[in-house]
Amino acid sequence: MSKRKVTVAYGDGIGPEIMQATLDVLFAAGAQIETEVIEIGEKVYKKGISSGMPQEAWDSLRSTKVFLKAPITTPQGGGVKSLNVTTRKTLGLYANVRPCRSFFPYVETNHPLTDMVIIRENEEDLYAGIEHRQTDEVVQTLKLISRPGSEKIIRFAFEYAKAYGRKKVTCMTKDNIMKLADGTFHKIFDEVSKEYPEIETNHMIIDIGSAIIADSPHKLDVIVTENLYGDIISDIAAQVTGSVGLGGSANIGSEVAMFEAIHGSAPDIAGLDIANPSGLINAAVMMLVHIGQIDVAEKIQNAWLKTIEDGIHTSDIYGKDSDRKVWCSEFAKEVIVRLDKQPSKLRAVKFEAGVKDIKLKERKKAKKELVGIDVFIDWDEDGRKPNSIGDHLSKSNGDGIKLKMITNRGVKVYPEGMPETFCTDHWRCRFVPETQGATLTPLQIMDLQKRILDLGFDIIKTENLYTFDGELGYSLGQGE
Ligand code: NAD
């Protein structure tokens, strides 16, 4: 097998100590690897290089398209941006993969049958960070969720799962609130899994799935979600597992990939030889699967099981369960004591394969037709009684438009709305063709807006009415 060629980052704090104990692990294991050194981190900012990551880094990833990273330490104050989202957001690494398995009796938790994998998609939702004040009263963050990522993340999940030998997905996400958005996740994780018929899978809403990633985490194996749901239950499930010290995660692209331990530099033991380097070996294990060498990641993984049931650890984990307190370099050194031998007491893994590629399936564009707008309003008068801003806007209806109702905070108020709704300012009013089933002309949005304008009211943003292949592509107000 050809070597292949890996970044690597030493990083700060005690970086160097776990990351030279996770090469001497992995080349005695046979990892037909090549590293390529790049420095990043503190070194790096303290040079002015505001992003963590000079021009070599960047042009090693580019080329071996796998990096190592230790973790590094981020500076305190003003100009400084976080390296790992500076990485995340510039090479497109769509996928956060965050295994959180316990280790009981070896690490203390309540969920000793805990081994489940959070894929979270890393790119969209919320995180887009398009946020708009758009009244004295309402403020407004965007969710944005599109085909291709949800299908890019739930074809990972699936392929990962095949990848690592795990029997089941769960999708989880807040389709019976947002219909449209969390709605198109849940329907392309329905396609998407017909085409994976010996995985089981079943979806979620991600209330109750949190409920049970606190309670029963043993009946979950692997979850894909979106962005920030995954932020959240990826804590919840890594601290019910008591073992955030010994986890590995990975961002994954299509081009490149990035695998760390999920602990920081803990500046604080740095230089003392007594971390534990488990976190980064987990995180390689990882991208050994990654790259398919699986027989090697097979053998570390296990190996690594064994050292900790035999009760060789650091002084992170050191117990009534362990038997001998070791350094981190030395625990690596019983890592590879081992490197043929398979636990008994905890389970052994069995990875199946690479991590395939990623390929989005090819599909006819829908045909989008105009029928309708909602004009947002600022609006702050009369008491801000509904009546009196729909019997006045309804004096721009013409040219083929009606106003048909207003909401505000998503609740009709008008018309016949209810008089215990409390209205903020801000109004969505919604126009659509006098005739049902006609079509709107951009033209006549653009008079329309006129007409409003000239009524005197102030129009903050607008947002147009399509259907697509005839189907509705927005919400109805409650109440409409
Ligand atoms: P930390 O994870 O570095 O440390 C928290 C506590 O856990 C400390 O007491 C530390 O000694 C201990 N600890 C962490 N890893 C350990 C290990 N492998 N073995 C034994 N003990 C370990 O978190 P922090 O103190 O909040 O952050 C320190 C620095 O790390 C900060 O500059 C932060 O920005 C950075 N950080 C980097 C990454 C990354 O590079 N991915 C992630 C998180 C934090």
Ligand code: NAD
Contents of the next structure:
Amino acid sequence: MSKRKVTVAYGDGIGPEIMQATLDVLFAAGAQIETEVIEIGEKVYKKGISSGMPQEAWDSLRSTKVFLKAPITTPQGGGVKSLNVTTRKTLGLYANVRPCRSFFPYVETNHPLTDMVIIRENEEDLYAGIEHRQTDEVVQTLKLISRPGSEKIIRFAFEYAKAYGRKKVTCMTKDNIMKLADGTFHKIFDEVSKEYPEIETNHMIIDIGSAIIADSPHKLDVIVTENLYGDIISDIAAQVTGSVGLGGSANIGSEVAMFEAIHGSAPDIAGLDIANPSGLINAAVMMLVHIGQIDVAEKIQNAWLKTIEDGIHTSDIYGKDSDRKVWCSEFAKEVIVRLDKQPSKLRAVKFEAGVKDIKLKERKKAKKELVGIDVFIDWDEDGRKPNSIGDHLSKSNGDGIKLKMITNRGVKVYPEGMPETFCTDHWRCRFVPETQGATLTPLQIMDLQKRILDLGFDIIKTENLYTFDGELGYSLGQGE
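Okay, that is the form predicted together with nicotinamide-adenine-dinucleotide; can I get the form predicted alone now?
Next comes a single chain, given without company.
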């Protein structure tokens, strides 16, 4: 077998220690890889590169298409972007895969039957990072959910379940509140699930789903969800199975894949040789499966399981069922000693080839019609009385357009709002055609905005209101 080039980053904090331990295990097991080392993270940020990734690092990733990454330290504030988020989005790493399995009784947990996989959408949602301060009191973050992005991750989840013999896929959203964004994700899940009749499916609201992960994780198998929810529940799941320090994750794209531990860089214990390299070792195992070196992946994973089973533990998981506490580098040596052994009590692994490239289903584009506009205004006058702004703003009516309502933080306050509703300086003013069922033109919208400006209002944002094949493409105001 020819050697596969792999881009490697030693990272920050404990990164160099756990990466060296991981590579020692990989090479001892016979992994046919050739490492191409890049520098990323804290040192790069300090050079003034706000992405934390120099151009030569990007060139390496686009060449090797496989990235084994130790944790890095991201400076706080100062306009610095998360390198992880930047890498995932730039390289199209749309699927984050996090297996969460119990290793009871060798790793303490209250949930010994847990064996689930969380598959998280990795590119969009609130992690698009599009934020604006719009008034003195109000900021916004845009939550972006696309049909292609949702379909791709949902199909990946079903293909993963099919490839690994999983029996059930659970979708988690908050579509009882975000009926359009999360509703889109749920709707596509229902559509795609019909193509996999052999796999059981269900949907949970994310809050109760999170509670079940914390209380009864053995009831779950494969979970597919959006970016923010997946980030949160992945750590909950890792913790309830015993330790965040054991978890590895894969970030899969159509061209490139990145593999990393789920924990941070832990600079407070850097250089002490006490970190647990298990998370990165488990991530490296996922990498080997991805590049087709399945036999080596199984050898390492089973040796790791045997090491855990024998009670050879680092300090973070050392407990009543441990036999010996070891250093980071020593743990790697113990795994290497067991490379030709199988666990006798923990279930040994048998890997499959994994998920192939995902193809989206062709669909007819919906007919889009402009049926209104939401005009957002910064207004802090007359004691913030909705009737005052509404009566004045109504003077902009005309040319076939009228003011229908005003909301404040989503709640209708004009006309006929409740006096108890607290109002801030951020107002959404909805204008619709005077004739029910009529559509508007861009020129009408532009003329309306000019009339509003002429009245002295400060327009901070507008959102056109559309229907798609007659279906509303916008939410109603609370109380509308």
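Bear in mind the structure is a predicted one, so any value in this text is a computation, not a measurement. Residue numbers count along the first chain shown, from 1.
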* Between the rigid parts turning between these two forms, which of L440, A353, D458, K325 is at the hinge point? -> A353
